[in-house]
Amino acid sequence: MKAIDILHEISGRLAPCGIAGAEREAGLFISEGLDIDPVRLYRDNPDITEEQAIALREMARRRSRREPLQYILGCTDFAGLEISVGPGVLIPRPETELMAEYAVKALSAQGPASGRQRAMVLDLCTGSGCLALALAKAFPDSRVFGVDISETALGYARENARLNGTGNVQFLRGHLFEPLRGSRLFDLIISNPPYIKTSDINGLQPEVRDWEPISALDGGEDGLDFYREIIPSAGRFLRHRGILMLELGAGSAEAVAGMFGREGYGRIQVFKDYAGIKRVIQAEWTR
C-alpha cells in the first residue's frame, strides 16, 4: 500500500466525525506516527507495510472517537521542547507558551537580587511540567519546583525532565502550597491553574470534555476558585518584589486584577494572547 493511499482513506474516516482538517491530521499521524518526512510523504508517496497499515487505523480508530491528537501521538512540542502526554494530564496550550516567553522575559529583567546566583522558580498545577520545564531550560543555573495534586501528572512531568535532559527542576504532590517545607522564598511563582467554570464544563469540544482531567479544568462556580487560593497565600512564599504569574480565563482579568490589588501586589500588569483576549496576569509582591 502506499502512503497517499492510507492518507486518504484515514481522512475519510475521521471528515465525518466532526474532525476539521482531517487530511492534515491523516499526514500527522503517518510523518509523526511512522517517522516519515512530511515531504518524503508527500514527494515519494513511499510504500507502506501491513503492519504500519495496521498501526495507523488503529489511530484513526482511537481520532474517531475523539481521544486527543496528542495522546494519540504521545507527545506534544512546548517552547522548544518534547512533552510526553497521554490520559490523566493535560495537554499544554499554545496560551501557556506563550505564557512561559512573558516569564523568561520577567525573569531575566529582575537580574541576580540580593547577590543570589540562583533564581528561585515555584510551578503550582504543574501537570505535564511543561511550565517548570520550560523555564529550567531557559535558565539552568535556577532552582525550578514543580506541584500538582495528581500523582499520574507528576509521573508525566517528572518523565519530561528525564527525557529533556533537566536536572534542575523537582516534582513535589500536594495541593498548591502544602507539599513546601522550609522558609523557601521564590523570585517567580507561575500557575495555570484550573480555571473553567463548572456549568461550562459540558460545552467543551470532546477532545477536553471526555479525555482531559476535569480537575485539571474545572475552577468552580465562577472559575475563580484557585485565584482565591493563590494570590492570597502566594506572598508568604515571594521574595519582596518577586512575581507572581497567573493564566487566566476568558473574561476573568478584572476579578482577578482585583484580587491582587487587595491583597498588597503591586505593578499589576495584564497580557492578551494571540486571539485577543486577557490571557496572563503578573504582579509584584511589595509587602
Given for the second form:
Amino acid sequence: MKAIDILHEISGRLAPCGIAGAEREAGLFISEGLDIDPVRLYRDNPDITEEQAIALREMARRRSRREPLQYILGCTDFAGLEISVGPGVLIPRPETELMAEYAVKALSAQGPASGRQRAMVLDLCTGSGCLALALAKAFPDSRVFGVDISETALGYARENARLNGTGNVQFLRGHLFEPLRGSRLFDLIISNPPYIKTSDINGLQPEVRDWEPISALDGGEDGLDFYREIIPSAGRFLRHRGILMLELGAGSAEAVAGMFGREGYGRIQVFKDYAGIKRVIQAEWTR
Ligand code: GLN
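Shown: the form predicted alone; wanted: the form predicted in complex with glutamine:
In what comes next, the whole complex appears, and the chain from above leads the way.
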C-alpha cells in the first residue's frame, strides 16, 4: 500500500467526525507516528507495510472518537522540550509556553536572593511538568520543585525530566503547598491552575471535555478557587520581592489582580496572549 493512499483513507475517516484539519492530522500520524520524514512522504510516496497500515488505522480509530492527537502520538513540544503526554495529564497549551517565556524573563531580571547561589522555583499544579522543566532547563543552576495532586500526572512529569535530561527538578505529590515542609523560600512561584468555571466544562470541545483530566480544568463555580488558595498562601513561601506568576482564564484578570492587591503584593503586571486575552499575571511579594 502507498503512503498517500492510506493518508487519504485516514483523512476521509477523520473528516466526518468533525475534525477540521483531517488531512494535516493524517499526515502527522504518518510522519510522527511512523517516523516517516514528511518531505519523503509527499515526494516519494513510500510503501507502507501491512503492520504500519494496522498501526495507522488504530490511531485513526482512536482519533475518530475525538481522543486528542497528542495523546495518540504520545508527546508534544513545549518550549523546545519533548513532553510525553497521555490520558490523565493536561496537554500543554501554547499560552502556557508564552507564560514560560515571561517566567524566564522575570527570573533572569531578578536572580536568586542575595547570599544565595541558586534560584529556587516552585511550580504548583505542574501536570506534565512542562513549566517546571522549561525553567529547570533555562536555569541549570536553579532548584525547581513541581507539585501535583495526581500521581498519574507526576508519572509523566518524572518521565519528562528523564527525557529532557533535567536533573535539577524534583516532583512532589500533594495539594498546592502541602508537600513543602519546612520553610523554603522561593524566588519564583508559578502555576497554571485549573481555571475553567464548572458550568463551562460541558461546552468545551470534546477532546478536552471527554479526555483531559477534569481535575486539571475545573476551577469551581467562578473558576477562581485555586487563586483564592494560592495567592494568600504563597507569601509564606516567597522571599521578599519574590515573584508569583499565574496563568489566567479569560476574563479573570481584574478579579485576580484584586486578590493580589489585598494580600500584600506589589508591582502587579498582566500580559496578554496571542489572542489578546489577559492570560498571565505576575506580582512581587513585598513583605
Ligand atoms: N487552557 C486550558 C483550556 O483552555 C485550561 C487549563 C486550565 O484550566 N488551567 O482548556
